[in-house]
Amino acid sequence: MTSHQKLTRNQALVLGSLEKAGQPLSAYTILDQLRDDGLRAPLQVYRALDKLLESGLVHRLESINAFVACSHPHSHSHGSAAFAICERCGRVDEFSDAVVQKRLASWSSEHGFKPSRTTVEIRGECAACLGN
């Protein structure tokens, strides 16, 4: 799936909800937002999220059990992404760092480990909340 045109109706609704939110949402929050659009069961949302995750259009933030739309789809090398999560305002910034990716790839190679995906989460306070 490389474009929104190839998404199912439910996938497009879920992705649209995440893109509009501009912040992480739980699956149940997404479901609540999309009830009027015909999504009634958590399984409908989870199936859509699974496919969106698989296609790289959405990321799961493990530490807060929430999902965000990818800010730059298909630019991640080897399924890696990094996020800075503000614990005060909830802002999430997605970024990538070639040095970190290279180090993780090197470690994996040295230890005979084959990662399927890498997600780095940094939790703390953003510049706006710190008053910088």
Second form
2 protein chains.
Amino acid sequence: MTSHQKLTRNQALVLGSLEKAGQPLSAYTILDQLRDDGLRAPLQVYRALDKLLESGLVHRLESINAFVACSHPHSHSHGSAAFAICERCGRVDEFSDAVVQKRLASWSSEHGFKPSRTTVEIRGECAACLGN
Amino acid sequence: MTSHQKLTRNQALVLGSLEKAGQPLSAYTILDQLRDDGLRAPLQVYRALDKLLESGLVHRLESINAFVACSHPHSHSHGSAAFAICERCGRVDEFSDAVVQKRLASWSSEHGFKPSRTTVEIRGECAACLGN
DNA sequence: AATTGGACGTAATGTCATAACGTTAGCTTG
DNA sequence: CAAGCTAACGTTATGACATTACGTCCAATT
Ligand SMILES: [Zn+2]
Ligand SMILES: [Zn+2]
Ligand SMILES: [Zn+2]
Ligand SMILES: [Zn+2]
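Please give the other form, namely the form predicted in complex with the DNA, since only the form predicted on its own has been shown so far.
And the full complex, kicking off with our chain again.
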């Protein structure tokens, strides 16, 4: 019910654009790439992104105002993910750390805080850019 | 050297505004509050914020595009902090979890990633808003 | 006095995101 | 089938967040 719904045309276009890029894109960059497919306005992209975010096929990177296709689109609705973002080349590694999630959940329950969304993002330089 | 420098007038005004608010403010909200003190343009606020961020007196909340005074301004340059942000009342709790930091550092070193800045933010509802 | 560097003031612009409106397409139900 | 409903769509305008560019001021250094 939450995912697995057939994507609409715009949603499929936006997801395709992100998958093809293999790296985070801003909504306006996505729009530019889809002009030839008939998209004209930011809202068309944002509306598609909203649905893709809901279903977990796309993630939003808060620290760089960009969106990226989920690396694990088949294990749907995985718990909150963490991201390592290379500020030099744009590469993003999505990972998930159970200990981190557990600690944040612990803090929340100890403080009577009811979490809805969690953001964990590391910016820096990836191995490739560091010249390994 | 990094902190402890005397603040300029604009920096002091911006920091004062954030401290007085006791909750996150957007740059433009800060600007509005400082019009009577002579500030006119966003850049005056952003420049002050840049310095305050550098010295660790202020933190940026990436997920809500806002800024907040550090809760522990005297333990300067504490490691990367985590934040619990109430989406109902705007309250922010700054905390620091050594285990979380350690796990993220471990991931980084295992993957040859050199971290520069880390964002950990939980959005949800605080105890007060949940009616404890 | 001349030089340098940091902070400042101002205007313009760039980037990211949503409000508000009406329309279209597919489904449900009597 | 026709009426009614809902989700997605298209378009325009606007709002919110952030930076570029350029010139000035002032205090510290030489
Ligand atoms: Zn994912
Ligand atoms: Zn890289
Ligand atoms: Zn702090
Ligand atoms: Zn609250």
